[in-house]
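Let's start with one chain on its own, the form predicted alone, as structure tokens.
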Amino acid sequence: MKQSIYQMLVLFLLLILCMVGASACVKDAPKEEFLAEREPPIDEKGQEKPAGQPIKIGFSMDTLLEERWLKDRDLFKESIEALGAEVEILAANGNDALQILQAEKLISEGVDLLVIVPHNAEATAAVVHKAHQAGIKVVAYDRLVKNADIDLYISFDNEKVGELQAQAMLEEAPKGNYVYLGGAETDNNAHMMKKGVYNVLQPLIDKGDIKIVYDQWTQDWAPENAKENMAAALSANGGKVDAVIAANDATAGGALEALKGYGLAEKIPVAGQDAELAGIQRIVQGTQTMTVYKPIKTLAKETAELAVALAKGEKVAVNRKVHNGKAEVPAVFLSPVRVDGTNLEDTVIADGFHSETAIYGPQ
């Protein structure tokens, strides 16, 4: 009898333990569903937003210290407001910690969707995770966020940018010593552009026609760092350089400053990217050979439309998938355009990107 009572007690205790274990499993499941389903955004008081309020987009930008990004900011704001939505824009000017804090601020304010231009493709992965915990989707604008489940990436075909640069330089210098000045190593776009450059140049490197005599990243895309790199390339090669491919027009400008010191500013072809006004003016003056124009008005407008649609829970169409180290990210890629002295009128001027007066002066 005692043994029977003992067995009943043991069975009872086992039953209690199983019930506790099952309860723990049930508690864990909703957490995964919350992260996957992206519950509706909440405001700063932790309450779900009332229906009828306008969509609010948060725009976290790396920097506003370059002409190009000032245009992106203004065009994106204009496009968002044209859709009847609101936007709050914060820029960190190259400070990773500040960008994360600013993005967290936008998340805490309960924006309906976060658009981010990352300074550091790796560091901003934490921002994506926090946004998703709050039920907020994240769109990467022009630059990819690495190792994060971002909801959409929209940019230009940056590999194609590099290919256009390399093809233009080969027309000017089919053989010889090449210098490559990359962008910031922390920027995924810089890696994609470099890949495009080498897609074109590698067969000629293997053949022996082209020799890469200097290849260096440019910290923070800073022109002064590009100038130092170019000076180092010239010094190491006794000034014997036949072509320079710079990742954007700002770095091309820095390279040209160094070339001036060697009396080579108008003698060596130089490629850039972004179609900045200074770069276009140098093309007119004959010191820069070409640039790659990325119609950012189209980028800003497309991103605004996609962001608002996603914030409303609507489906959007994509044309690519990009692996970012963690996931296959739905992406929309736009086409870049080669610009040189032959097609300024048909590209940057026709689009209103730069005016004739700004390029050529009042005369």
The other form holds:
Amino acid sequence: MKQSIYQMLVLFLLLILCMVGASACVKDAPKEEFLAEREPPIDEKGQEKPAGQPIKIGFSMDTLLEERWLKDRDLFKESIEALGAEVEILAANGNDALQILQAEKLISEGVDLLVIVPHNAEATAAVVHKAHQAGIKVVAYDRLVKNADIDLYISFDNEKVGELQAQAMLEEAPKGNYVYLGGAETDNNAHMMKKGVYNVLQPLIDKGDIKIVYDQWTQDWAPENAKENMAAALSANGGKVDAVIAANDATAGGALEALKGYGLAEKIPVAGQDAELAGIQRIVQGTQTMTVYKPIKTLAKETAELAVALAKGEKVAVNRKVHNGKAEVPAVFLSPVRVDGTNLEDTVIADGFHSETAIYGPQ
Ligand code: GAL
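Provide the structure of the form predicted together with ligand GAL, given the form predicted alone shown above.
Below is the entire complex, every chain and molecule, led by the chain shown above.
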């Protein structure tokens, strides 16, 4: 009897211990903060930059041939200057060799930090190596640089972009033949967006409700290439297409040119991205179903703040990591927003991304 009471007591104590131990285990894992540090800025003579001399940021852009990048350029410049720093902006309009030359020019001029929107995720890795040799950190803006030790990546959640597009299309066409017009294969974002689309569609594909009858990348995100691909998809399927997901509004515009030829514009749902003015106007007219709005002002402002802080050798904290094939890169992901005919006021108009006059014309 005495022994059994003793055993009960031991058991009871063990139980208490176990319960205390367990609750500690299920507490949320603490967020890992990534501290990207840097030595104080140095000038071209290798001297520490005299206090008061403005920080100079180099901004190497893929292209200015699309509406959104013009906004990125202006909003980034505005944000950098608001922080008392300077920025030199160069754009290569889709030419890899030129982008590398331009980035090397910024490095040789001794910028304090390089921000880059790569045309080709792989080709720009060489630039990162050169920048680091010169003691210059590199931030990838919107698009990831692959296979390089970049110091920070900041973008929107591009997988989420694809998910928002696919969800909107399923609401309009829960069954049928889908066409996917991807972005540029050289752009890592295009791969993330496509992954998002298939995250949502795959279960329906497995069930046999949805059939992807055409799926192609669009070289250089060019509308004319999207139009050609859409025409190929229509002729290959005898015009039997029930929905089109185009990776951005520019390619959606190209697709709609081809759909018009088959009398399908306004007849089938079309998804886009970027909330370009033409895309928004097509939503108002009813030829495009939705787009994905990415508040570029936030992206530009946050990048400017992080870039200037890094250039000053300050610590920055981010709470995401992305593996770019070479390293776990500290990252910041911002949220994309679904836009259709029901929420233009609360999104792109409210943010001043487009004015009512620009969208609807003079009232
Ligand atoms: C992507 C970007 C999109 C789209 C596209 C074409 O990288 O995330 O918003 O604009 O480039 O330039």
